[in-house]
Every structure is written in structure tokens, then in C-alpha cells.
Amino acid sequence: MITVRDLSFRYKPDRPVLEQITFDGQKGECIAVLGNNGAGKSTLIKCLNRILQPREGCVLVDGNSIGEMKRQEIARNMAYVAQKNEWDRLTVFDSVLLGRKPYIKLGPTDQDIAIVSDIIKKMGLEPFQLRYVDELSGGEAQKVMLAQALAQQPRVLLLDEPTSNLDLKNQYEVLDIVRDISKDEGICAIIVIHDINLAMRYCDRFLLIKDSRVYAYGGPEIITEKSIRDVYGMDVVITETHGVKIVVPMPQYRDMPEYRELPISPVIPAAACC
């Protein structure tokens, strides 16, 4: 599906953000990228898409370089969706069918329109699709951008944070359809994250960048007390309830006297992909 390899990029000559990142990405995947505030995680899916132009290295899509795409066949094979977005004075159905624009030449088909129709009903926006997204609420408006970018029925779907503005419920519903359209339609999502805990029930892959580069890449078995603690300098237990895996934030962990006693659980190295 996705194969990156060797993606470095730099905003100054002195000053690398990326270095040699390499990974892979299947159909149907979550993929969650993980790191510290500053790490080049969204640095990263820009490259990813050409926003930024990485310095070196490629990304491949089906075996297709985007290097040597233009701009409208980028947009075929990968949506993105900012942290942040300005809204012109659009209705939701409107804002949604912009997605179709790279597949637009004179104007939408009926096809577009039944696309556009289909993904606002598995959104669950269709109370809303005559309203303005301006007049929404924070987690209306972000499930809007997420629909626009479904509606480029891409191949990768890139997510910069798709979060943290949102509270407690909106969080899982917008993830809860990530995943679910991500599998129903094989489609390979690479998410910027910062609440692990999100990532743990959510993807199935995690990419950990300390230092510019990739630290690990794997599945929930690279998520250990060990690494968290390389990547984000921070103590944590790894536990379960109810059959779900939390990671709990130990901030004074070291000084408490049964920490020397704790197994620390092995981290797994990056591995090269494919």
C-alpha cells in the first residue's frame, strides 16, 4: 500500500527535523505516530504528501512514486487533514463535496453527489448537511474534515491530530470511524497522536520518533514502560482493565520503592520494512 523509505528533511541546512524514516503501511491499517512534542511527526505526513519536499528518500503508494505525481493525482492516492482548518461560508454538503474537486472537471456528476451523499450518511451528518459548518460544534466540524477527505476516496488517509480539540465522546466516535471506514474500505490511516492510550485501542501500528529518527516500528508489542520512557523522558505502568491496555503516567515513579522490583518489559528495535 505505503512504503516509505529513507524520508529525511531539514528547514535549515544545520537543523534536521527528519532522518532516514522507514516504514510500511497495509490496506486497512491504523497506523499511530508517536513522539514528543517537536519529534517531526507532522513535519513527517507533509513530507509524506509533498506539502513539504522531503530533502531525500521516496513514498510510495501501490508501488507508485508521489515524487512523480502531480499535484491532482496526489490528491487521488492521499487526503489530509490538518490540525486546524478555516472554513469559508460553506453548508456541510458542500464543504464534504469539495473533496471531490481532484476527480471534478465541469462539474459533480451524480456519482459525485451519491459519494458525497453515501459518506455523509456513514458520518452521521445528514441533520447537518444543510447547515454552515461555521455554525458547528468542534466535533461536528471535525467529523466535516474528515468526510472531505473520505470523499477523495484516497488510498492513504493522513490525520494530524484529529483530537485534541475534541472532548471525551467526540474523540472515540471520530477515531470509531477511522477505523471502521479504514478496514471497510481498505484504506491505510497514518495518524499524528499524542494520547497513547487512544492510539493502544485504536491502531494497529505504531511509529515511535525520538531524535529525528524512527525508534521503533511494529505492532502494541513495541508500546513498553522502556520505550515510552526513551521517547518521552517519562515514567509509566502499562496495565489492563477490562481487557483494554492503559498506559498510567508515573511522574514520581523512580522514588518509589518497589520500582527497583518492577520488570521493565524489552522495547523492539526498528526493523526495516519489507
Given for the second form:
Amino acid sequence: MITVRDLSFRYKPDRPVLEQITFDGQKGECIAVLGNNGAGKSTLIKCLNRILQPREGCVLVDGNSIGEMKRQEIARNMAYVAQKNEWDRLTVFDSVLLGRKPYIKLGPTDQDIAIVSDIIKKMGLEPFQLRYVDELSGGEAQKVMLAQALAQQPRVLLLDEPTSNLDLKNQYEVLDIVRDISKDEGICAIIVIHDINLAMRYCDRFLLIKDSRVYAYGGPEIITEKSIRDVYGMDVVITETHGVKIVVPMPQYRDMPEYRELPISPVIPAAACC
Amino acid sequence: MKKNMTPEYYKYTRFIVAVLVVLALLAVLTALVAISAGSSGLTIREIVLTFLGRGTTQSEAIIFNIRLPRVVTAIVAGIGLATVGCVYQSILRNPIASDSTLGISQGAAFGASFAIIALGAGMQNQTGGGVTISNPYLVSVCAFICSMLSTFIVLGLSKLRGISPEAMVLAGVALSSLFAGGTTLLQYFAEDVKLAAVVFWTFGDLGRTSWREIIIISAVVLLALVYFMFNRWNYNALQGGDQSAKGLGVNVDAVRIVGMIICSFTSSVIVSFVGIINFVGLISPHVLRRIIGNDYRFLLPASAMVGALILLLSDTAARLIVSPVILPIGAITSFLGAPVFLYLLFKGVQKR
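Alongside the form predicted alone that was just displayed, please also present the structure of the form predicted together with the partner chain.
And the full complex, kicking off with our chain again.
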């Protein structure tokens, strides 16, 4: 449903930020974009919906080229949730209603209001629908931004670090919502995320970015100790507990005398890593 | 009630509509009081009768030639300055953006000083202590050109380095001080009468306008208001930051540049005709944000009414405080506005 081919971007001519990024996303799929700070992850998702203008390459949604669409039309196909939101003194209801902006001509129709009311109910935002967004906690505000993006009824949902400012419970709640909705509505969610374990929990496919290029793209099988070491420059061990695969960073690993002798996937007691 | 609307949200919109209605009624009431106030007292009844075409020749002359032009000027200038300030604050994403921080007021003051001192539009005839300007149109045109000049310099500078709203506001502040410096120099070398005319011009005066100028100002303000209302959703979207707004389908650069030009044009026209009236554009939106929030669908019309209200009240106060002397309205708006604004700010801070 989303097709990205040879996408390249640079801020300055001699400093490429993205080079020949190519991948596909399917309906109902969650794709994690992983990589170091400065690898170009945020830039990538901004290039997808033309918040930034890519130098080369094309992005297709359901076979239609984003490059040939007007901004409003892009916004009907792709919704974007920024890393931090700056709305203030706008009620939750009105913030979500703003997600209908790409459809609104003169004023919101009954249908717009119905869609917004429905999303607010579905996401449990009803109790504070008339509070101002700047008075909410980080988790609540993030849900409002998500609700706004969903009000756009997009085919593709772009999330820039949706969990980085949230506590443990909210991280899982927000990603639960994202996964459920993308499955239910057949939306392809592309999520820039730093926490590999969260990504492994919620995402179906992984786009590893290293030095402005795609290092690997595929299912959970591409998340290996080697691939993480290559992408992040960090030693990790991958283990399993309670049927959940987890990545444990081991910064001191390399210095250990038994470094070579350790098995590829040592079993670590559950208490040590949770 | 609109179909599908939750009852809570419906109640909330009703509250805001009620605020708008109250503001409109207050503005009308204040306008009537403003028309009745003055040296030859008119009752509200006489005013209403005159409007219905049943007044005396004397009351007609007073109302249509003296009081009404002044009141209408207060209303349209108030609407214009307040909505322009409101839009500036959204498109530049800066709470202190207004015509006085963007170099427009100072540009106009410089233009007027230049016309009066250097071009001789201020050959004074001092009769009865009053200072009149011999060629008001030359003064207005010069004021307008210089205030638009500052806008185009701001836009040009920001275009060179990409359009960053912060840079625009900073450039405006820099230009303000440049123009203020220019005005000071002109004044330093000016003769006493011309200096008096310049100072008098910069005070701001709603009594300067005749019906012809009122029609020009009204047309410009009306067109700007229509454009602003068409863009109300864009202004809401812009508050979430440029990138979120783009994600919502807003053509951010176009909204910003066209908005800047229309705002500057409108406030330049107003300032050129009535002189500098500080603070209205800055405080009207801020006062309302604390009451009805930051939703431009409601904030724009409400700011318009509060702007009109502030100017009507200030002008009436300016005429009555030491009647028959008319105090400069710019001073009154600052005197009325600053304490109210400070009070609201501190009250708001405590609440958090």
C-alpha cells in the first residue's frame, strides 16, 4: 500500500541525510524505523508526506504518487504526529476536530463532528474533551495527537517517537492503540522509535537505518545481535523471557575476558533484565 | 444542536457564542454612549430618533458630522488592529507579535515625520493653539509607504535565510529601532512648529478621519477580516508548529507570507490615517485567550469586538476626562490596557 523508492534528501549539497531509501508497507502493518540519533529517521518520515521536499525518489500510496498531490490531498492519505506538540489553549475536542482540516471546506459538517466524537469515545478521551490540551499530562496529550491524526482518516500513519516522553504504562497504552487501530482500519503505521524492545513487541517489520541508508528491512528475524551492533555500535545480547524476545544492552561486554567464549544467546534470569 | 455533537461540547460552544453576543451588545452600548458623550449632551433617545430620521437638524449635524465619524473610526480601527494582532500572533507563532513590534508603527511614524519635516507637509497654521497639518494625504501616504517598507524588508530578510518566524519578529524589532532612530534625528533638526506637528501626529487621533477615509479603512478592514475568517482553520493548525500544520495539509509558507502582507497592509492603512495607537493589537487577543481559548474560529470575531470596545472606551475616556481637552488616545489605550493586561498575566500565572 505504501511504496517508497530511492528516496534521497540532503539539507546541504555535500551532506546527504538520506540516500536511496527503498521499502514497502502493507495494510494493517506497523513498521519500526530504527537507527542512531542523526541517522535520518525523523527526516525520512517527514520526506514521506513532503513536510520536507526529497531530492529524488518517489512515494506511492495505493499506487498514487504523493509528489503529484496537493498538500490537502496528502493530508487525507497520510497523517503525521510530531515529536512534540505545541498546541495550547485549544480544547481536546477542537484539537481532534483539527484533524478534519484536510476535509473541511467552510466549516465542519455533521459527519466531521460524528467522526471526531467517535474517535474521542474510542480512545477514552471523553472525560477531558473540554480541557485545554496544554493542561493534560504527557500521556493524555499524546493520545489527543494520535486521535487528531486518526481523524484525518489516513491510509498511512507517521509517528515520530510517539513514546519518548511517556512513562512505562503510557508507552504501552499508546502503542496498543496504534497497533489495534492499524489492524482494525487497515492503516500502515510507520513509527520512529528508540526502544528496540517496544518495537519488537508492537511492530511487524523493521527498517534499520545506518549512515543515511537502509541497512536492513524485514521481519523480526533481522533483529540480531550483529545487526544491532552494526546499526547502533553497541553490544547487545538477545534473549527470551516469558515467550518475549528482548534485547539487553551490554556496554561493558567487549571488555570482558570471556567475550569470545560467551554463547550467542545466553539465557539470562528474568529478574536481571526486567 | 448539531447532530452527533456531544452534549458537553454543545454546551461549550453555546458558552462561547454567549460571550460573543455579550461582547457585541457591549460594543453597541458603548458606541451609543460614545455618541452621546460630549460638550453638547445628547440623550440616547435623541440619538436613536436621529438614526431613525426623526432628529432635529442640530442633532443630525452633531451626530453625522462630528460624533459618528469618530465612533465609526474607533470601531473599524479597533476591529482592524485587534484582528491583525491576533493573526500576527498565529502566523509568527509569537505572543508579542503586533504592529508595534514589527516595525509598522515606527515605520509609519518615520514616514509621517519625513513628510512633515522634510517634504513640508507640515507648514503649520496655529490657530487657537491647535496644530493642523496642511497636507494630510501626503503625510498618510508617506506613513503608509514607510510602514509597508518595513514589512517588505522583514519578508525579504527572512526569505534569504528561509522563513523562520523568530527571525521575522527579531527583524521587526530591529527595524522598529532603526525607524525610531531616524525619527529622532529628523525631529532633532526640525523647527519647533514642525516638531509639534510630528509629536501631535504620533499621538494617534480618531477625530482626523472624514467619511471618505472611513470608507477606505472600512473596506480594507472588511476584506482583511473576510480573508482571516477563511483562514481560521489554518491559524489553528499553525499553532501546533510548522511541521504539524504541514501534516494537516496547510501550505504554511503561503499562509504566512500572504498573511504578513495582508496584516501589514491593513494596519498600515489604519495607522497612516489615525496615527499610532499602541497595545490594542497586542492585548485584545490575549485577554480573550484567557477566557475563550485559542480557537481562531471564535478568537477572531471576539478579538474584533474587544478591539472595537477598547478603542470606543478609550476614546470616550479621552474626550471626557479633562473635557473639553481631548487626550491622545494612544496614551489612554496604554493606560487602560497595561494594568488590565498585567492583572490578567499575574492571575493566569497563579492559577497554574
